[in-house]
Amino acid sequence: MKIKHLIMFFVAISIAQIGMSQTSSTSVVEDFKPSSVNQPGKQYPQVNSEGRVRVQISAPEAKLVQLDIGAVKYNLVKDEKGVWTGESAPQDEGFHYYQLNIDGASVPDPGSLYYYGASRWGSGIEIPAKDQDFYALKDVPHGQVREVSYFSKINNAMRHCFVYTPADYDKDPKKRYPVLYLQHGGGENEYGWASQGRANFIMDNLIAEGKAKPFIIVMDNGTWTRPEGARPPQGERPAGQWPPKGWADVFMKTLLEEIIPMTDANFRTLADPQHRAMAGLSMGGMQTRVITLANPDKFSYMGMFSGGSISMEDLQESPGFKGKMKLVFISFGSRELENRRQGFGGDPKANTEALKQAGMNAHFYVSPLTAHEWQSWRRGLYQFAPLLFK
């Protein structure tokens, strides 16, 4: 009997795995519409009211085609013309990276716009969100996202960044603005916040509604190279301190000695610590933590989105941070806190509450029903920006 039950158990597991890899068409709501971030004229990928993603691609010679999204692969079905079609399980609201897997080769979907994430240019899709109005493209005054290329002596290389200027920037040549230095996450680059993050639209809408002061945003590339052999086997935590000591030093030097001076020289900034902020998501939040703790005389506002928190021990090790930092903002997606998959350096909510008790202006925000993903970070910026430069 025990053997029979064991066999039945493994049969049940197999059926569940099949269900994960390929959804049943009878359970899918057939109200799919083309994604809002498709290439012009492309009908696929599509999204339905459940948040499922449906893709379609012609590959007559392929033996197996899958949709790879949310760390799950879904098998597609081929018709008599060699066109493969299939859909995912419901996804969280907001932006998601995805790719197609054709006979073992991972490739972008030719129907979607491309985004840089997971250390590659690939496909992305928007699952309509109930609160998407705050980052929607609306009929309000719009700022500009300017592209800046420059040579870095520190890195001995050409570098590239984007600079957001508010809608009224060119109207009054004498007006000067505060600056937020806003960093992307690991496996992403300087394109992320203005593309996937829609930071410029978030700011345009907040400013138009009178909820945030106009300020400049600088989005540069904070990518760092892991030491040789530093990456542990998948699923394992690195031994010893991680990230390794000094991991943010090169970008910190680049930011302080090149990016900030360049911004102050070429844009009408209020070039003092009282009008300078830094924030970032995931890796960028970790960089923000390291850089602002080490340089409390350079910034007065800081924000970390899914990138850890500031502890009382940090205050003890960074004299001047408590007295000079006007705002500490910490945010996470609710699913991150539930799963605790990130190394937070202690309980981020408890750490933030301790800062409040110590007399700091500290805020803690949780994005509902999102994980380590762009919707969490968009919402984080939306909550953070109105608190700046007050």
Contents of the next structure:
Protein chains: 2
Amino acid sequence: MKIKHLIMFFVAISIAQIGMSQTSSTSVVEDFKPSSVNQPGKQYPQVNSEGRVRVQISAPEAKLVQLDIGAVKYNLVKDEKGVWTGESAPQDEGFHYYQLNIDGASVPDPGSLYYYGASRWGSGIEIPAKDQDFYALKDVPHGQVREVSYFSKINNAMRHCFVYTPADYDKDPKKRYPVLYLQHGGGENEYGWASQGRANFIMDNLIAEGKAKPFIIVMDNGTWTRPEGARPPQGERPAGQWPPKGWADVFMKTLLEEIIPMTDANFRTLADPQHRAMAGLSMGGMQTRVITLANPDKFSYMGMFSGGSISMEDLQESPGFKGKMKLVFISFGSRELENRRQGFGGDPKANTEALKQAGMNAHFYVSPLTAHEWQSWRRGLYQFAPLLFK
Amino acid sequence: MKIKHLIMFFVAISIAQIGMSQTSSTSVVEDFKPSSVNQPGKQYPQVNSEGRVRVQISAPEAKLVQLDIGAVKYNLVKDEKGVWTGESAPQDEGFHYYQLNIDGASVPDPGSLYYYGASRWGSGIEIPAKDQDFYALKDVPHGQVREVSYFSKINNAMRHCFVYTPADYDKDPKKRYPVLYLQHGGGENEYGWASQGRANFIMDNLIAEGKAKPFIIVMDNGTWTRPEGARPPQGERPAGQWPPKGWADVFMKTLLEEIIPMTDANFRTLADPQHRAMAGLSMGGMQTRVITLANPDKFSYMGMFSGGSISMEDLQESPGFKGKMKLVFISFGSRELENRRQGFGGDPKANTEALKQAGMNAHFYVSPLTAHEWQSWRRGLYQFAPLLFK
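Structure of the form predicted in complex with a further copy of the same chain, please, following the form predicted on its own?
Up next: the whole complex, starting with the chain shown before.
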């Protein structure tokens, strides 16, 4: 295995997590508007045309209140009524997690809606993007997002997933559909793709425009529990292989032996490998890589958003993969590639080019001016979905 | 109209909202466990066998941190590491909203899951109840909760609702189902019933035990926007009629002209008045009262949980109601009745008894030792559902 690449990947994460503290510059464009993902009736947080985030909170007795976004803490300023206000530097277009710090306590902003990321439910904000139309909630036929509860013998626990069914699913009770199994990233959960990921609206819009075939999407929880003490302190080099061999085994078993059979039993699926795809972001991309390489007879399409790539060495280790996989889709945010955050298996563009040269249907997409964040993954899905089940 | 009762109802709300500040007594039973609705992996908040809520948060620079639950603020105590801890007095069994106050800022507890109530997404906690089995997530056949987006011409906006379909809904594509339209309370939204209300698990369990017929539940947003400045300051008596005449008109129109037709078009419903019920809690009960009295030809079953009652005077004003409504269900928490919080139309028990004497199928249920809170409404639904569509 490619231990040096694994190390590079996690060192890159650590570097990104090192925070800084600063106050924003004074030249701020005063055209702030409430964020599109505020709680009903809340005036803050706000966003301006530069992509700055302005927050406001009443904390009359506090000594220090900060906005914590993009690994930077910005000091707010208190007025005579005890209301604190301040803004960040411009942020990338798209969705960002953030929090407030009040005298040392890290808490959600009471003005925002909440999303699960960074292993906690917390505040999120949308920076309007030039291409936001593709994930906008529009007056087109809408699919449903169904919350499904089921008992897992493998995990000896009740589990929970979301299933997107396209708008025409309930029109013809005989029609059957292909299925995409779509995974979230590390520190996220099964809510991500149909919430901050807007996967349902991306699909509704693509299908309404005739750009993608209607298919079912299953979004389950792929969270991997680290062995106690397995991960070294931040910034230190992991000892030996990281993540440890077999880290994806429990989810692979759950997916193959429980989630897929449950989906095929309860939804009108085309229950064969020719109509089954898997994709994921970051950790979910790494899981997609491990699971499809180990099971090329069970999937025909695969996508990895900011989660590494497939190398020629991988093809050698998984002889069935090259012949059976009708699509390999690899994407990253441009800022990840600038930062040499490439995940498993070396340079993803060169790897994908090599797959093409070897005769595979391999696609490489770079999201402009975005990092390891949801705007990259929304765009990844938007590029990936039209290539599926053709 | 019964203005004096309306005034009594809203004055009762105002009294309940007057907060107090106190520190809990020292005789606390030390058997606290993490709440069942904590975020994954979070150790706090915790609940003990007395029903006390203990919270903990790191806020090294803070001067005063409080737990705000049940309209009482409890001061926390700081340790040498800057971690604040403290607990409330015993709470009623069931679900409660709460928040933290950090140096004057009211924020969600970063340890809890979040729920919409009191007009904001915020922290919630479960006090284990002796009868919690009826709303527990168990290994029984589970229905789905489907998130549905649609365009409303009446409101000129995209709207959003949840639809519960029973476990056998997708087994037989020819079977059709009755429908219950189930409304949340004031300051809540369409998420409430299938989240903190646990309506889906209540139904799954009832159906699995053969105690209720399978039916569809539609949970939409009935929020009524108050005219600007219409509501007087807390504690003052509203001038004239409150709420103003016609306050439920827009939701009534949306329900009758858009939500019901959309449901009948997209789900396999029995689309006649004999198979249509409406119910709601608090404001949703008041809406159920107004809408079913005005449209007795469109519904056959109705329920009001902590939202008033139906009087003989109501029957006189709505001549079709008595003959067409197959069930009138009225419920309250016992502590509401102790506090004389009775909602519209006078004493609800006497009113319901009068309906029975007049020959109607009227039921009156009192939830033991609970107030105007979700445990009363879960129990209300649990009593109501078996009476429907018989």
